[in-house]
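The chain below stands alone and is given in structure tokens; this is the form predicted on its own.
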Amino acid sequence: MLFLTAIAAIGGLAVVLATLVAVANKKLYVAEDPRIDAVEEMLPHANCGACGFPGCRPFAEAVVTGKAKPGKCTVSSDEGRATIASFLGVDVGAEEKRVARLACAGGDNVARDRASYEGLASCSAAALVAGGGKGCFWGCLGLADCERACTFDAIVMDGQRLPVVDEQKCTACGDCVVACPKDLFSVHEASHRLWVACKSQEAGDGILEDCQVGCTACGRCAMDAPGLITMRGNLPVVDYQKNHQTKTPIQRCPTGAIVWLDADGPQKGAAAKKIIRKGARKDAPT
């Protein structure tokens, strides 16, 4: 008898709770703006997060409610952003495109390995074995984890086993940042053309034994651009809050570790030694 009473009590409680939930749902229901669906359809469906939102749907909601401008979707085209703005009757808004940058120029034509790694073809796996075997501990291992991680095909490995970012395809999603075990990738505004293509913490010409384009911490770029560039941890650091649209700091760099990035690729200063070799360094183990 007690068993049946308990079942009846629990059943009654369940009915009461279900009724309360149904009433609350009806009272608290908020109709969703149908424009959210329309705006979401106009977006590129990349769900890359470059806009600062976790996906296209949350971004569409923010644009419709006025919390974001269509221009924050840097992955869409100018026409696409203008279409959304026209549909909602709002300003497009300006947002600079962001892209991934690689802080290394040490392809196998200029950088050597001190050990031959044999194992899973993955930078993350190689990094667990004495740092990967590359002469420069901080250098790119060239096993393409970043290329595989990029779902937008914005990264390809060049002939020297160095990743190259296609700025037109890059969505600044940050997957390459997470994938690189050497922390060589970071996301920057596309206007950041003055770039330090090295992450070595070693000072002096000793780095050149392992990488011909490594930073020697000579400090000439900092001397030529005081205030804009400072030396920290044996590396020049550019203050992008200041006027950085200048090629002056690259001119006296002896190795070309600091470059100017443009559509034709990285430009080095006049003092940088020319790199002619295309194949792997002969002093690197095969």
Given for the second form:
Amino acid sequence: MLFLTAIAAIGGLAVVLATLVAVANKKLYVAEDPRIDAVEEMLPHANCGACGFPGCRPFAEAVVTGKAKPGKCTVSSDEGRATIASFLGVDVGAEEKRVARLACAGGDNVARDRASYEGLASCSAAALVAGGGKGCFWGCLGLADCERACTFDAIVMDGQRLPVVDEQKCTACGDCVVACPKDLFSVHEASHRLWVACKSQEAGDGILEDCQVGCTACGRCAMDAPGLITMRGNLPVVDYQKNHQTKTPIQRCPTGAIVWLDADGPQKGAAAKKIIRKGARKDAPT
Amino acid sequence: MRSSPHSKTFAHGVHPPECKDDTSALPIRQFPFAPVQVVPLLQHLGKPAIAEVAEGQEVVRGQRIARPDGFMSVAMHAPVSGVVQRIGLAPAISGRMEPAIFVRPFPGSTQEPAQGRPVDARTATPEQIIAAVQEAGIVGLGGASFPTHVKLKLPDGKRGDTLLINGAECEPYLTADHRVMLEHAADVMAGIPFLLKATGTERAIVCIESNKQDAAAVMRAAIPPGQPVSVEVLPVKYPQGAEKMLITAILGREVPSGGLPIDVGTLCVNVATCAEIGQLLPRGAGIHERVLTVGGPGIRKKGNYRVPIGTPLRFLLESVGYEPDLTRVFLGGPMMGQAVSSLDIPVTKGTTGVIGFTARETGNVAEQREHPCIRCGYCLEACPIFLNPSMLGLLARNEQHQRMADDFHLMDCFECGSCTFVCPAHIPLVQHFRISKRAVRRAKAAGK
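The form predicted together with its partner chain is what I need now, so please give it after the form predicted on its own.
Next comes the full complex, and the chain you just saw is listed first.
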């Protein structure tokens, strides 16, 4: 008899709770725009954050409510963005293509190591051991933290232990910017072709001992493009607000630290030496 | 285990080989000046000092050449009489190029150190002593380089009752503090009244490990009559010289997580720092040289030297001579010290020793291949602050930095290296933790 009571009690409780849930579902229903789900479905699900929102769902909400344009999603293809725009009947919002750029050109062929680092094969680990083994204290350590951090396989290490960004694949999500312990990456508009590929703050030819393509802070580029380029902290700084579609500043650069990036890779000025050196040089015991 | 009276110690810890016999009996010797002395403006934790000399200016040994920038900063003094060659960038152990003053010595100078306004421990007020310590450029000489005057300025509402003079020197190879206690006992005793007066503490205890019985005897004999100073001898164990461990060992007090020694009414000052205070303040001088150990199997003329601040390592190593197969140079001891990446790095106020290893000690890297963690628990028994390095290591591998900090007290780790020392799988735990700590700090700074 006792078990019947138990079944009745539990069964009764179940009925009561089920009713409550059913009523609550009706009463407390939050009307959500069904287009959010649809738009989220059209997004690439990378959750990379390049759009400035925490993930694809918040971005979909923003697009539907009109707070963002579909073009903000740099990971979607052109057709994908157009589909979302036509689905919502809004403007695509042409977002300028942005890519990650590396402010170092000191691969193994031109830059030397000052010590050989032995330990965890990671830039962030090496950077903690007195800055790593690279001769230049600002230079790329070449242990591929950025390559591992990149979700889109847009960064590949070349034969000289220097990362190369594939501008087609890069979505400007900024993961490499965070991963690099030397802060060499920054996100730029792809149309910015004038680029200072060096972070050395040393003035004079001392840097050439460690890296043949380092900036010596000679200031020629700033002289040739007054207003556009200013020297700050022994490095040229390009003011991209001005008309920067000029190759003049790279022409007299003695080391090729300031370059013109186009489809074939970085172009150096005529004065920049053709730099050929094989392998790293080691002369200090540590 | 030793029986009492040597039973005061802390739980856990490790026993690395001491390797102190080569240099512990060698008296401190004055080191010559390098052709160019490189004095970095940032040799301490805090803000860099501001240079107040110009290129081409003549300076006198001990003269102030940079003034402190605010309270979290100390003055810098010329290590040698000479001329300021230039003010430029020099490599630092932090892995960055830091601004430094390059001083070229005058060959004919008498090198008589400059003196300033003397400070008397009996008449000076605590504020005057704290200002004088900052003006003398004194930082913690035990390796951390924390500005001493900041430590002496107790936070509002905090009071201390005990001052610990840290002569544990638990790092292998290092014998500089040992020699300071033997040869400069009077300076240590002269420094204690300054520290007691500045902080209002009642007593001082000089803490020495039992492998330095001779130093303990000298220190006991040097205590002036009527001074509230005693000497405690502790059993040898690493990392006893860490201030939190020392406080636990001597007083049985535990510094709370994220807290400071003053939270348990204690202050901890390195014995060499105390000796410098005792030596410099009565003369009104600034710190321009320090005692350090140059040793290790890769070094020929090992010893304890009084080295001018700013001596480049290249000159130091060439002067003492090194074995041809020298492969690695450390600043500090092998447990907590840092391998250098450039021999142009100068000796700074925080350099406790320069240790050279040859290929025989650094060994075959391939043999020390990292193996997976089998959770043997050796690291848990080694960690002096009872963290779980094994779990932290696994989380670090998965880049769960924030979780390490939130749930496993990562930020309390002071990187003593005990866990890495005992790990049979050769997992570079401390290196992982340092990366994670940096990531957590960066995330915190970005979140603000």
